[in-house]
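The chain below stands alone, shown as structure tokens; this is the form predicted on its own.
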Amino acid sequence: MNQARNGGARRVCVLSGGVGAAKFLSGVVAAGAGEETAAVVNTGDDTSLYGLRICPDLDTITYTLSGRVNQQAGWGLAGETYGARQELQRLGDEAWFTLGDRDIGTHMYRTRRLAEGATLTQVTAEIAIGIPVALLPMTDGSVATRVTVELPRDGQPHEVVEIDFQEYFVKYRHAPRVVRIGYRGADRAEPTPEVVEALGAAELIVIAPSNPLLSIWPILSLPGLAELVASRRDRVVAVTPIIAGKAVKGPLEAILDSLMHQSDVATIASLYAPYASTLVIDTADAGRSAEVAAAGIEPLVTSTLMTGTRAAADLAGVVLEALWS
């Protein structure tokens, strides 16, 4: 494996979700930093239906930073059509979870080579080939987030009842309360080598802009990751993905009310404080600067709303700072 694919050789390693993540990763690619750069992807959103496996965040990552993104979404691919869903639903199958046509191609290729024996981490340099970022998944194990949810039925008190992550996300559209959050298998399963060597020779780490219960929590559930990233406390940066009180993008905000009866930049500080030595926080936030600091954790303030790649581009810039100055 050579050095564009190991990880090792790049001075940042960005921890890496989904959406934000990738459009962060759009912003280092911008700034010209991309052949520097290594993502720590999630899998824990990882899943498996008609036999195919989809990796939800690092196909994101990989169509955004491809340029092939459906920019409107977010996720999947611009211009997809979907025949196959279609069909399912003409034989009535629910089909909740939506899979373009071309996308199926993507979950074939690596489904085929998984059972061929290459790891996931091999199939993910051969679909990410010609992008500069290096995609570490951050294991070639199986973890599954796992969302105990309170769930309505038939009319009658909510039932409380544990659901695969994309059930929550997708089959029912992250609506249900949250009671809890696991990491099945993260004990078993371990970080990749390559994981393990970037994270330890980068000279900056990042976490992005992602959800940290749902896609940071993840990667630091793996063995000896959470004790290594705050090993390192002194070169991580976080970016926070909650700006006055709101979430950017997906369930955040009421996962964080639920579970810690407050969402806003304090409340990502108080998570982020044992791992990152700055907290990249939104110019909307400047006036909690003192709460943020008072969690452990020194607040860089400035615009964190990506809307475009200039945007994302001068987001890295600021982040980045920290390894060029």
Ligand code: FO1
Contents of the next structure:
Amino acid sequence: MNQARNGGARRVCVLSGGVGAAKFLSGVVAAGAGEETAAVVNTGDDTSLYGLRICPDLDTITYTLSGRVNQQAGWGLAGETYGARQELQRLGDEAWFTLGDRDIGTHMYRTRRLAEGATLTQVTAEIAIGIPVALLPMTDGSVATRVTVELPRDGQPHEVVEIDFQEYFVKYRHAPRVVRIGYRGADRAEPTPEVVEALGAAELIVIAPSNPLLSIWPILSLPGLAELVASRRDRVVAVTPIIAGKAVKGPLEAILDSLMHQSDVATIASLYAPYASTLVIDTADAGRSAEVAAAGIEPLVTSTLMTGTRAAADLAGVVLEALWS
Ligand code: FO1
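Please supply the corresponding structure for the form predicted in complex with the ligand (the preceding block corresponds to the form predicted on its own).
Following is the full complex, with the preceding chain placed first.
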């Protein structure tokens, strides 16, 4: 493994979830700062199915930055076949989590290397070979995002149950109302030394436009990381995942409505104010700048919708400006 790829010598450190972070990081690479950047990636979404260790956020970023992602879905590989899934279904398995044949190869490789004693950090570097950004799983330990939801039952009052994140997100298509989110194991799991070094040494820390509660909070829940990021607040810039009250992708809006009773850019400002000194908000929310400032975080208005690599590079350029100036 090339140590330099995972070392803390990178100038930029991006706290990352899945699709939104992957797009933002592709902008960072297009803006020419890939080699200067480390991404600390959420592993709370990870799951084990069919004996395979699956790391959706790490894989989404890896596939995106290697230009192989299924652009329509935002995750998985382009041009996939689904022979394994079809065989499972033929055998009566629901196969609710869609695994493409080549994607399964990634999970088989990861699972074998972990069984051989490699750390997730090492295996991730092996899988991400050729990618300029250093991809750092938040921990080599075990953290599971657990979602307590109201599951509807035919003709009866709903049932409140705690389920695995991927069950909530994929099996139930993030439709049930969320009443609680927890990060099981986060209090005992250690952030890796690479993560602590990257966050401590970065001249600029970026919170990617990911779901704060599902992607960023698992990272900040690891021992010492919330304090570390807060201590570097002057150098932390967050990018909003909400534009004009709407989440660009996924269930963020519904979750914020359910847990915080509002889902706009001011909600994002109040969540990130303890950790970031600047919040990049969309031009559509320029009129909300005073509310963002009142929440204790400086608004920076620009176009945040990443419709393609050009738009992502422009957004990354605005965020990285703090570094170049
Ligand atoms: N998302 C879905 O909505 N449906 C799927 O069947 C699905 C399968 C899947 C397989 C591998 C992988 O790396 C990601 C996959 N995702 C799927 C996406 C993923 O579960 C979520 O987008 C993230 O966990 C949320 O950040």
